[in-house]
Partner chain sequence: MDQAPGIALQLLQSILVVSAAPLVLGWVNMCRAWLQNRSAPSIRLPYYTLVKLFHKDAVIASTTSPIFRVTPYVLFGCMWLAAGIVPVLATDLPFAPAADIIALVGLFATARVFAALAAMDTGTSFGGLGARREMLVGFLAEPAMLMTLFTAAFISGSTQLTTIVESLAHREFAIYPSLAFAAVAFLMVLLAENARIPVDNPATHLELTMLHEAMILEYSARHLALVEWAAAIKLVVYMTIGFALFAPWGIAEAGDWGAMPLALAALAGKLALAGAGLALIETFLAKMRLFLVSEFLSGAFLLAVLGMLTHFLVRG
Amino acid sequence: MDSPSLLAASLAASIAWLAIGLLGLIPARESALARRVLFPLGALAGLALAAFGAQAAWLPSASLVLPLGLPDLPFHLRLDPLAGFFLLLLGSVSAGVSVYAAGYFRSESAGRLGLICLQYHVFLASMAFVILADDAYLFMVAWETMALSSYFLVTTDHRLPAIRSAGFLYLMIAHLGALAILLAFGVMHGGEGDYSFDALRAANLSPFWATVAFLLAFFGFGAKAGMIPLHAWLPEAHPAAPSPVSALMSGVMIKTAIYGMVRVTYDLIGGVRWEWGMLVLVVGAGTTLFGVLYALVQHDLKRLLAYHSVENIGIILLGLGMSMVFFGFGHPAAGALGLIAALYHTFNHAVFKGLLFLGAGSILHSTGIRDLNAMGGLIRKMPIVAFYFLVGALAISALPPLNGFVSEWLMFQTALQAPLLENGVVRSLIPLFAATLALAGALTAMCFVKVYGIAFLGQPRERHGAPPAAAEHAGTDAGPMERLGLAWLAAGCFVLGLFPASMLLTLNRVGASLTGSGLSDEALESSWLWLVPTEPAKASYSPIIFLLVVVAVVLITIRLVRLVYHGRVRVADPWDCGFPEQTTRMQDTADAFGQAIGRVFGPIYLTKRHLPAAEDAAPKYSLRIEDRHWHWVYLPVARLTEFLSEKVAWLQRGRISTYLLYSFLTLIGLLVFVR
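May I have the structure for this one chain, in the form predicted alone?
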């Protein structure tokens, strides 16, 4: 298809999501319509949108004006390579999540599931319109629709006070971010022309106002992405939402914020400055370390995954920051590599984090438990989920040959271009940010060793003397539709990891359309077997060869063990440290696993311990780790707001004479000061 046809088809697929959502409101006595028909239809619409986006990445841009909106302010649509890439991400990930949702919501009542179906597909359609929007008006309408529909999905179980609180916090920060984005568009508009993106591109902003627009956009989109200190909603809202919704929010929705950040910075404002990149690098490094360190001390599985979303947003910001620095100093090839690495990790995180949230959803659906300390031995009763969760854990830990390694390796290759920079201070700081990325990768691997070892391996754990919880009460493994959704995303981890050269070509096309610069010819001429980001003599990576070597080493090792130790293996109980009986309480808990990290990075955490009194008959020790940002940022703002509200409240005396006096004084003021 040509570009205009692809734009029309993408619009049709987005409208199809809206229609599917409305069909969910059809009165039905059972939920079979939504589960067996509507959610699978939504998955097909996602696949179609992904196919259109993949083609659009290689074609010229196309525009369309819709006969909707306000007088003299119609809706503008545009499909270019950047929008095509994010439509590919949205469609492919949502297809797997929608198939999974068809099995996950099997126990929901018809009326409640119909409402969830509406909100779910409006959420998907609004994200598509955010990506396709080509004017500030449609962008903000779609952005707010995305926020409201996701709010209702987060508060699906709104009868619980904690979920209502999480939803309110999410909505408040989302609207603060939306206000900043609206102000950024206003600065770029400058009071001239219309609000179409073409007019914003043509605006000739001074360096000062360009920086103001960038800072507003960075704040606004960062609030939705979950960068510190605007992340507070994310570890609250993700655990509160149903697991398919958590997968979409973490995998796709926060990536629309990355889309907005790239669109505004590289496309609408243009003229990227290296100072902007340094700010993004500092915030990205802080977000990365904060997210992974707080994930390590969590024992709520979904909350742990939410903090890893914060971490991976930081990793994406590291790639974007390095790209801005190199573009700002006049090194477009290195800048394009950083942008490609950031976009690649955006896609990778969407896939493996969606897989992990769906795996957590299957555990919660089967056991009713999110607490790692109550799990254990799930691999015996949920082997399918255990396998797919392992794939996601290896991918997020950036272990080759899965997809997480490729994008982080590209970021390291970007950092190795630091000698090109003329500024000595910046040149020396880039390796420090790369070291931050390396430390975060090691801590992530440690965290998922904890998660997988405690949840799936070992024996079912006892909880305060109660019978073993998770594994004993686990039902069947994931159902057929859930397995299909998990398999789809797991396959994405392998495909994006084993065949990165094709994605590199696509992302190079995206970067070139935004900045006019791309990778070197040597990098683009490499075969599908090798990933060459700069030059073959400097760096190259072949995931296929790496995989073959790993498989060969494993097979040879197994063969040697059987030949050498055949018939000589003796099985014995492990050393019990002198204890006569071994119970499940002797296994490490999630809290104990992260205790060493808690001591090393103690000042970062706000730790509250409850020590039992010596005379307690049944002593209990509790440990709670809180986010310092609540006490440094949010609580002071809340107290200030309450104080100002109390001071202003005296204006409302409830007397008609007082209000007439206000009106009289206002009229006098207008007569005096307004000419």
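Now show me the form predicted in complex with the partner chain, since the one above was the form predicted alone.
Keep in mind that what follows is only the chain, not its partners or any molecules around it.
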């Protein structure tokens, strides 16, 4: 297909999502329609969108003006390689999630499911429109629709007060961000022309106003992405939402913010400055470390995953920041590499975080618990989920040969281009950011050893004298549709990890279309087997050979040991250094892992711990770890708002004539102002 028809087809797929959503409202006595037909159809639309996006990444861009919208301000659509790449991400991840959702929502009542179906598909369609939008107006409409529909999805269980307040927090930060983005568009506009992206691109901004626009956009998109200190909604909203929705929000929605950042910075504003890159790097490094350190001390599985989303956004920002620094100093090849690494990680994170959230959903569905301290031994009850979760856990821990490693490897390679830079301070700082990344990667590995080891391995844990919750409820592995969704995303982890070269070429095309510069020719000539970012003598990586050698050695060793010796096995109780009276309560808990980290990184956490005294009749132990940002940023802001509101409340008199007087005075004031 050529690009205009691809754009039309993508539009059709997005509209199909809207239509599917509306079909969900058809009153039905059973939820079978939505489950059996609508969600799978949505998955198909997602697949189609992914296919269109993948093709569009290789074609010149195409645009389209819809006869919709305000008079004089029709909707502009455009499909260029960057949009194509993000459509690929959105389509492929949402396909897996939709299939999973078809199985996951089996116990919902028909009415509720219809509503969820509507909100879910409107959410998907709005994300597609965010990516396809080519004017600020449509972009903001889609952006706000996305925020609203996801808000309703988060508050699906709106009868619980905790979930309502989580939703409120989410909505508030989302709107703060949207406001900043709106202002950014206003600044970029520069007072001339209309608000189509073409006009914004053409606007000639002075360095000062360009920086203002960048800062506003960075803040606005950062609020949606979950960078510190605007991350507070993530660990609240993700656990509140149903798991497929968490998977979509964490996997795809926060990526639209990355899309927005890349679009605005590289495309609309242009002329990237290295100072911006340094800001992004500093925020990114802070976000990365903060996210992973707080993830390590969580024991609520979904909250933990949410903090890891914060961390991964930080990693993506590190890639973007390095790219901006290199572009700013005039090293486009290194800059393109950084951009590619960031986008690659965006895709990777979407896939493995989607997978992990779905896995968490299966655990929640099967056992009814999110608390890691009450889990254990789930691998025996749900071996299939356990396998897919392991794939996701290894991928997010950046272990070769899965996909998380590839993008971190590319980021390290970008950092190793630092000697190109002329500025001494920046040159010495870039490797420090790489060190942050290395530290975060290793901490993530620790965190997922904790998650996997505690949830799936070992024995079920009992809690407060009650019988092990996991053992009581868990009896079911995931259903067929859920398995299919999990398998799709797990396969994504393998494909993106084992065949990175083709993805690299696609992303190079995306980067080239945005910035006009790509990787060196040597890098592009390498075969599909090898991943070469600069030139073969400098760095290369071949995940396939990597995997093949390890698998071959494993198989040969198993065979040889059997042949030469024997394969006899006896099963016995665990030895445990000869200690008698082993109970399941003696296993490590999630908090035990956190405690070790708390010792090393003590000052970062706000820990409130209550230890029982020796003579307590009813000894109780409690541990609460709070986010310092609440006390540093949010509560002061909340107090200030409250204070101002009290002052403003003086205006509220309850008499109509007073209010009319206010309006009258305002009118007079405005007339004086515009005179």
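Take the two forms, find the largest set of C-alpha atoms that superpose within 1.5 Å, and that set is the rigid core. Please read these numbers as outputs of a predicted model, since none were measured by experiment. Numbering follows the first chain given and starts at 1.
*Asks:* Once both forms share the same rigid core frame, by what distance in Å has the CA of residue 666 shifted between the two forms?
*Replies:* Looking at the C-alpha of residue 666 between the two forms, the offset is 5.6 Å.
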